[in-house]
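To begin, one chain is listed below as structure tokens, in the form predicted on its own.
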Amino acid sequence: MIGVPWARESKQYTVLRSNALNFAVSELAPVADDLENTVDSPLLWKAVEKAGEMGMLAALVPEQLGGEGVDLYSLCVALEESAVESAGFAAALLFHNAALVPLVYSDRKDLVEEFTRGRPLCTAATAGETVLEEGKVSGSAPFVFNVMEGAPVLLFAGSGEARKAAYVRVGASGVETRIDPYPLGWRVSEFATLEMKGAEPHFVLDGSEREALAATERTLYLGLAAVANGIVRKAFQKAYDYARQRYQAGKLIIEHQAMRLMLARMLCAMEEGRALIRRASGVEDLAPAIIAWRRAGANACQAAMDGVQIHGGYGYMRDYGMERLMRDAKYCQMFPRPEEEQLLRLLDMAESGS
């Protein structure tokens, strides 16, 4: 692997990145294909257990509540390194950690302990319309990622200032689950639509809902940007290695300028993605996080497409792993909300000065 001109990080992040990389190489790389093909496999839970030993199941939760209390950029570092080997696994970890964010605004150490046992992971619903009336949750949440039996699902019921952060459990009374049988990417876990009719919430946050929503959104946007950056890195690794082995017209394809330009664009995308994530992690505003997410997602899709092109016809074959990167990259643009919707939201933010 060639050296990459990364901007320097502090020792804290360098050590964390090295540990996360070791985890990804030893625990995820050998089983990435199996995780892709088998939902709820023992291999998944073994990897989750290892992630828990590294503190990745309660990364953002303060130490007094039983978590690791790391900053958001640290979580992004761990997610990026994990996504290099399995974007689906990294996305599952992200949604789990994002779902725990509202607990930071409570004193429920018991819930943190309950939700971070590792099986099932928590998740967060990012679309649909739900309400909390008379202590019951009703409504629909489509295309929820990481849905497993018994999983706590975070949703923000209601709208505007009346919105409440609430948790319901998959499989509980009043919660109907319809599994999506053909997800495009992130196939380590299930996608499903949740229909709730008078469901009893497991917990409702009382106060700080606005702050909890903003923090959860920042976590999802920046975490997905990190997952996307991991996909760019994997696309580059695969394409670079292949281009150094494949001959065309009597010479290695890496010697063709068109190939070198595609690889060079991937290098730029890696550096750009990490710089945007680092910058957005240092401010509380949501707009920089959305911008980082949008740019990193576009870079991941472009890198995956270029990687497929460099591989030629082999790029479409599962054995080479490029087609999986393309499928996973597209989901980084679709979650937590569609890109077009967020572009309009950014313009609204700029016009209102928020």
Given for the second form:
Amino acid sequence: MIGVPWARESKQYTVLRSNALNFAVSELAPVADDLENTVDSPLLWKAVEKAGEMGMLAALVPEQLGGEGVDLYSLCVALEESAVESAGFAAALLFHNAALVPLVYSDRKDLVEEFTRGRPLCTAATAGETVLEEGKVSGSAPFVFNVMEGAPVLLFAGSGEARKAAYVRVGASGVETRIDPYPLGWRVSEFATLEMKGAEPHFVLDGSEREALAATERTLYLGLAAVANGIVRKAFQKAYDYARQRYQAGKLIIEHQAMRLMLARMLCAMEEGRALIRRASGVEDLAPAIIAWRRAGANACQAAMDGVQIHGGYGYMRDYGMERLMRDAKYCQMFPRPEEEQLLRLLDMAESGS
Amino acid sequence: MMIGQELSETGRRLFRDFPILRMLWESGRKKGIRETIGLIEKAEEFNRTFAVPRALELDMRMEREPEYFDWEIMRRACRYRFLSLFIPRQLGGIAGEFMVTNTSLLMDELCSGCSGIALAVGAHSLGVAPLVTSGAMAHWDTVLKEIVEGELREQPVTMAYAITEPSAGTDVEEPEYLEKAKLSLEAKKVKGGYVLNGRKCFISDGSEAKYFTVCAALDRSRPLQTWTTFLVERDMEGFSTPRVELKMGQRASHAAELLFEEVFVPDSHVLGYEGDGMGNGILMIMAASRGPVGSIATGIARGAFQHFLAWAKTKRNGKRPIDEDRIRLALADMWGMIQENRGLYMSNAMLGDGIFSKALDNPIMNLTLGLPSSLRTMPLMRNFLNSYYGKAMINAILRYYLKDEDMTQLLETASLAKFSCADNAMELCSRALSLMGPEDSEERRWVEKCYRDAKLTQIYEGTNQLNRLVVNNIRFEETLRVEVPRPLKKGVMA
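Please give the other form, namely the form predicted in complex with its partner chain, since only the form predicted on its own has been shown so far.
Next comes the full complex, and the chain you just saw is listed first.
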């Protein structure tokens, strides 16, 4: 099978990738369709448990606080490999891990332990507007992933320099959830809008808020780029396999130039995504992470759409597994914020030298 | 202004969106244009009172219960006479001088509400089309009349068109590829008819239709020469529809598998004659139907656009997205795509009407269809219409009115409209979602549905890749030409 032929990684990451791939193939692949069809299923929790055993539930939290203390690229490797089999599961892991990032800036080992038990997963609210006034959280956070009873939700409350990393609990007093019954993709966990009216936060980070939020954002953008890259890889694998067995006009699809071009674009996308993620994870800046996310998200959408096209009618049908990639890919592009907003933000960053 | 006073709001909107309709009106085609406006008014009402209120819920339900079919769609379609679009007026249908244009505009309108519901309605007309264009008059007084009568009683009788096979999708829609196609279905000649064995797949409306127009090779090693269109009835022994697919979008209509196990089809159920299933069959139908697929894509794009516009005008935290330049620019881009699409599919539709109206409305057809139905259905007449001489007569009429070069140009414009509109629709929906981001809004849910729905328009009715090659082969290399059937030679027909 063709992988990402030109991507070379150090032994450390190669081993990690191999372990993550084993996890994805043995734990996620057999249940990926079932995960898609039932949120909050025992299958999900079994996979989460296994992910925990692999250190994927507190990956970025330092060892002294009870986490694994791995670098961001390592998390991206694990997410990319998981996303090859289930982008929804990988997104669930990402939101969980991103939500833990502010704890790195606290000294609360007890909270880390509490938040990383693996059930429910934590989550991060990326959109909407919330405020923290007199110690209470109010406002609305739309379309939050991983919403389940009791889940700690990280909010970026307030605006500008006054933003605070605050956690509320799903189901707590003053926190109302409105479940989205029918999201486009990532259907392994619930989406909901959280409405908060004077909700008591579970924890508010006091100090290093700015660094904590920047690191959280960086984790989200790079993690989403990794999930998107996993989708590109899966689209390529499935389309390549199909193109080598389906005949059209008397020859295999793979022999048609139009199909070869689509596959070649996917190959480039895989390499491009991997290179951008590696580069961005090696620097502390947020901008390269946003750039990687933009490119990988667009690539995933295109690859999944082309993958469906290569499969023809079969690609459009649930049973053949391609259409899920197309739905999941779009959310990699839509989250955590609208793309053009972030594009403009990049210019702002460049102008301000941040 | 006169036009403003004479026309309804819908008429004024249509004239604004489609200046060609205004030109036709002012050049004296008022009767036909009035019918067009009337049809779109009905479509608007259908969407407002029926399709839009239930589209999202139905889409969700079809995911849980893919085999469920909402027959109310078809009953409502009966009320508005959407099942008779391709049925000649002389038989009680509503096919007028702007038959293809009306179909295109109707699909644009219906799909702006819900393309799944619209497909359930439109796929029926696709099934009817071969019965009409093949001039199979022996069945017009039975099948087409039954559809019209059912429609008037709001007891829908529907048809479906079956081309795609499990191992041959694109292949069976193009002559050069058909020769190499891996076919599943085969029709063997037996005494008094044919026996069909094999499968068709992804057939829209396949699990509901009572009648099917089915393409099959008589000899799978020579498919192009033996490709033949049959009229199959659901209650024929050995025929079944064992599977309904769970589609990503356009779910309100079924995509079904058809299974043929020793299905006997009598000689009288050959539409046209043996071996003309590509030239007179599929290519003619594709020339007429790919343009409307472009309008389906346009309707989906317009639906997404309307919801995106509503989102853009809604205040969030004191601001409206439309107050930002980038959103205004995007809206203009999207509207440009929609109008570009409309230009393409209307070119095809107008050309189609120019061609088909002569073939369906001429002295010989009027004379034949003007006869009392009881005369046409007399065994003597039916036998004549099914005989060599009857088919030769119909063939001669078709050849007189349908010219190879016209049909070839029609196929070119149809294929161009199909792939361009589909690509634009996909891009528009994708861009709208990207601009909206993770929003908790009804509008986002609609656009997500449009995004799923739009993808199918790049696949069905020949993939966009095939349609591009068709345009190339017709326009730049002149290697593809639609051939209306030549005068019959005795002994080659059923």
